[in-house]
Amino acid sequence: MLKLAIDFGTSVTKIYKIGSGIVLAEATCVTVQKDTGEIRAFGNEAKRLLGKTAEQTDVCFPVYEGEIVSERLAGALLEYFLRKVVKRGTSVEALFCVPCGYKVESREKVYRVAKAAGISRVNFAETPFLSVLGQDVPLSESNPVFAIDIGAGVTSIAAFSLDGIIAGLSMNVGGSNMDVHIIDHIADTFSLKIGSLTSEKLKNTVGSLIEDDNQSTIINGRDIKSGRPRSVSVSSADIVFPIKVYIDKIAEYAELVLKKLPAEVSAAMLKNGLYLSGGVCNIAGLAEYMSNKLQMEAHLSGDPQMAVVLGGGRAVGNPALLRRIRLE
């Protein structure tokens, strides 16, 4: 039986195949014909059409803030992804990476979607465990660790050991919130209307929490007053507020989790530090910013966006480890 780890994310779906490593990273996106409901494009091809389609075509994201909002579209998209990485007729066991505290009803949706896509056996594990496994952090019963995974739609925060989660939570805050706020902020600051793709690109290229960072880039959009196309130069300082407001909220909730810990566990947290993962962690200076906020050393994965699915690959390939961390 072929074993996969699948991070079916709000923005990007990643798939790890035992024996091959990461074999897919594509947008969790489809385009749909309004009148017929027919799916016209999948993945990256669909996302490239965002903001550019005619009225009769919708660009849809079947996963929103970590929750499957359309089982039909999610199932069709997952089946499309699987066809790209699995030979037809192959029996598949998949480990799905899910947010901390993921509800039973939410897991049931993922289970139905996985079965509809042709997956034979389905397991679930929470992202905090997988994120540290993906960073090669050793897990044991006696050495608790603290992890924050900041994705596009969900942030998971947890203190845990191999025995389980000691304290943790998930919150519907992530990179997508920043993208929307950047759109509004650019409109207010420059009187320029930009789209979601431009906002995301702006965040990823000049987004920074480094004080006095002077990176800048040129973006194109529509002048709000005249309606004409216009270009402006945007610097890191111009978009620091819509980024910082959400990172500060994440830090606030991380402090709440830390305050719930027993004294001995708190001591271990201070010694071991904080492990960061998720695509948002690519923002320049984020690790240092969180370290200062929480007063502990912050460890950043070499490839933050892939840490969770890498950990999923490590878990699905180790039956004994998977039995310890999977959700029943």
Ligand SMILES: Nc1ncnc2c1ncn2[C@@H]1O[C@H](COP(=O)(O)OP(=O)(O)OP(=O)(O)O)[C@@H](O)[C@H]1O
Contents of the next structure:
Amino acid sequence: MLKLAIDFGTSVTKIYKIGSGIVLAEATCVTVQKDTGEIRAFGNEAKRLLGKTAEQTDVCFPVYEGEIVSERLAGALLEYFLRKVVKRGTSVEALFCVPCGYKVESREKVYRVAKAAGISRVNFAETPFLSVLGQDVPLSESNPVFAIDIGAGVTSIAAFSLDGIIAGLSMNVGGSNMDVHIIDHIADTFSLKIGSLTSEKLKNTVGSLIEDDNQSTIINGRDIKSGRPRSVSVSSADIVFPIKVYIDKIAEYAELVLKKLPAEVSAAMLKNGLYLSGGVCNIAGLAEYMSNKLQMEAHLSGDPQMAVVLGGGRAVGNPALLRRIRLE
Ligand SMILES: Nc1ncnc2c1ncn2[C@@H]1O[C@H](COP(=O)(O)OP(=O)(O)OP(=O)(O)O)[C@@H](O)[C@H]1O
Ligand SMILES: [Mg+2]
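Form predicted alone already given; the form predicted in complex with this ligand follows:
What follows is the whole complex; the chain from before opens it.
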């Protein structure tokens, strides 16, 4: 049986295939013909059309804040992704990476969608375990670790060991909130209306929590008063506010989780530091910022966006480990 780890993320779906490594990372996005409901484009091709489609076409994200919102669209998209990485007729066992504390009903939706897409055996494991496994941190019963994964729609925060989550939560805060807030912020400060692709790109290129970071980029939009196209140069300082607001919120919740821990666990946590993952952790200076806020060392893996699916790959390839961390 072929084994896969699948991170069906709000923004990006990542797939790890045992024996090959990461074989797919594509936008969790489809375009739909409004009158017929027919799907016209999948994945990255669909996302490129965001803000550019004619009236008859909708750009849809079937996973919203970590949760499947359209089983039909999610199923078709998952099937499309599987066709890209698995030969037809192959029997597949998959481990789905889900947020910390993912509800049973949410899991059932993923299960139905996975079954409909032809997956024979479906397992689930929570993001924090997979995030640290993907960063080569060995899990044991006696050595608790602390991890924060900041995705597009969900942030998972947890203190845990191989025995399970000691304290943890997930919250619907992530990169998408920043993108939306940046659109409003650019409208207020530059009187310029920009689209969501531009906003995301802006965050990902000049977004920074380093004080005095002076990177800048030119963005195109529509002048709010004249309605004419206009370009402006935007710097890191111009968009630091709509990024910091959400990072501060996440830090506040991380503090709450830390405060719930028994003293012994707290001490171990402080010694081990914090493990960061998720695409948003690519923001320059984020690890140092979190480290200062939480007063603990922060570790950031080479490619934080891939840490969870890499960990999923580790787990799905190791049945004994999978039995320990999978959700029953
Ligand atoms: N260089 C970067 N700087 C800032 N943000 C980035 C960067 N690269 C990616 N991101 C953001 O990371 C988010 C995607 O990260 P990730 O793939 O971890 O999320 P996801 O798994 O799809 O979502 P979720 O886990 O919330 O369901 C997006 O909001 C994206 O804009
Ligand atoms: Mg994710």
